[in-house]
Amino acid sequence: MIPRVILKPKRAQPFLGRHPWVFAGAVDRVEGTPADGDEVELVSTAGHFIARGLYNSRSKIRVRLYCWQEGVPLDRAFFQRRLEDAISLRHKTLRLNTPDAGYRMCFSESDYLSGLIVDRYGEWLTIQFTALGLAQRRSMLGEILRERLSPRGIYLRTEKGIGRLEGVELHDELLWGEPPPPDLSIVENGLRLFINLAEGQKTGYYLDQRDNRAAVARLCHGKRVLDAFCYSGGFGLYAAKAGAAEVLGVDASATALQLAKLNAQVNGLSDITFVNADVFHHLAELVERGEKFGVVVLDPPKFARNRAAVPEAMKGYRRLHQLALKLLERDGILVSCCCSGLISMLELEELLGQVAVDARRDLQILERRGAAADHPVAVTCPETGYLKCLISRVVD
């Protein structure tokens, strides 16, 4: 029989609109003795069935929730068909599988797949587990992905803290097949793009701002433009390419700014510069120099991993915005983002606001945006719409 996991009395009602994060403090017992990525069912005070999902004594997620259909087994068949659906809406629906293209196949949560990312670059996947319970079905799920893609290889990337907070031992390897070669690439939107995929942030490159990279572009056409936190080129390349008058690339990372700069030049950008540079120290240097800019990104690391780092990284973003209003000249464009889950949107305008008032500069919000429509948000799971955008026009 399979173990149940039972609820706490008025628990329940988060995970009959299909959350899938049961969290330790929901749980009342545990009816059986699973082993860590079991398959448990979700069970209400009154014993009635709720969903079944995959146990983990190790994680504050106590359980992951993947079926809501009761006497269904989370077993091989069930995942492919999970992949299916998730291949089907990148392929049938958006039409992004062209031979150069970089999408994100698989988004976790919003893809009912709550631990697994799959991103596609060219020829070859990356896989990333947030979960234990799937880390430790990873041969299976790439057999999966095989037989569905056939990729020349599918490299594993772990996330920063992964271990610790679900219990399990990972690190950065070839899964399965090719290593990816030292110069891949993708078509981004008319960019060829240079593609780290051992050594890169995330799974390899920023796939979430396809769309809102090009909003911006059509903004910067014979304009002044700084990108901060311009990683591997980003909305800087998009600027120089829609005939930006100059670009100017601002990063930590002299790794990254080695891509930047490659692909700067395999697209024939030549008026776009690369600073390697703590963003907030030159941002503040440019202050000084009484620099001036038609357009000013911000595309910031996620400052906020937990709910304690809130107030923190909110001092943080506070800083880059005040630091970019000093420096956009009259009617120029602030591009606004936040990839930290923990911080919403009207927290963001919020703050917009009032740095906007203390700067005594007033500010026209034009665009509200997210992530590109491979990260779709899951309705039953609002925390996966972590990605914030807003462009914004300072009026004088």
Ligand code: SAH
The other form holds:
Amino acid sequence: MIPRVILKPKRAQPFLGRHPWVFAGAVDRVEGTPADGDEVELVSTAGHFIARGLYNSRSKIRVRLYCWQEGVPLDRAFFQRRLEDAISLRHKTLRLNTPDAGYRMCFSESDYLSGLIVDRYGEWLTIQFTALGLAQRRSMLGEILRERLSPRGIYLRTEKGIGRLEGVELHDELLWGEPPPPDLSIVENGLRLFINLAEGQKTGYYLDQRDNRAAVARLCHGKRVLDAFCYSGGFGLYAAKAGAAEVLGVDASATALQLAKLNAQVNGLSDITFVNADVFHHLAELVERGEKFGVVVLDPPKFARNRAAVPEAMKGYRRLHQLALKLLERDGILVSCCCSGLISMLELEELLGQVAVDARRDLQILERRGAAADHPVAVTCPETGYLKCLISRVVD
Ligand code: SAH
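Give me the form predicted together with ligand SAH now, not the form predicted on its own.
First the chain shown before, then all remaining chains and molecules of the complex.
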């Protein structure tokens, strides 16, 4: 019999609702002696089976749940089925499987594989583990991916702080196959984009913004565009390709801007300038100079990493929006992105309302958007819907 994790009374509801994270505080006791990463059954106080998951005594998430069907082992065949479901969405349903494509093949809880992220960049895959149980199974998971997708190489990327959170020591390294070439690139909506898969932010690129970039590009023709927090060029490159009059990209990372410049060059986009600066300072400077833009994109990093950080994060978002409204001309387009899962769409809209009223400007929301469909939202895990992108218009 596999070890059993018994819940405290009245703590079963979220897991009957198929939320995958069992925090230590919900656990009454453990029967048996599971090692970290071992399979366990989660059972109610009355002893009824709820789900099967992987145990980790070193994590606040004591058990991650993967299967709600009794008697189904979390073996190779199980993970193969789950990965096949994830691949099927990207390849059969979304038809993202084109040569040189970049997309997220598997997105952790979004694909019912808590702790496993797989991205495809052309002929390479990156794999990221945020759960000890799956990190332990990395050679098996890598093998499934190799058999099914035949990549030239698989690169392991690690998230900062994961060693401390999960008690697993991982390092960025080539997991299998050939190392990615220094000029690795993907094609996204007709743009060739260089990807630094070994050292770039995230796993090399912000794949989740693909459709939002395209949506914003549609509104950029003939406009002067400010792309704040531009990373490797993202929104700004799309805007330039869509016929923007002029694009200014701002980012604090010099390495990201090197890629951005290369991306502009290889796509033959010349009306685009990149500035290596702190966005808060640089936008204030632009305001002081009386500069005006037809489109302002705000795509800052995650400001709120935990609940305690939310008030300070809101101040940051507020400040950015205050500056953006000063820079936007009449009929201008404001793009507000927020990837802090702890801040909701509603809170972002409320903030926009307050900032607009303070600035005495009328603002209309044109589109409420999320991440692209290769970053789906699991209905049983609302945390998977982390990205918000509001496109609004300054009426006057
Ligand atoms: N818009 C990009 C993704 C942005 S990610 C895209 O479409 O791909 C957030 C970016 O903000 C990172 O590139 C990071 O280097 C940058 N950044 C973080 N803090 C910053 C600051 N205070 N000023 C300028 N850039 C900053």
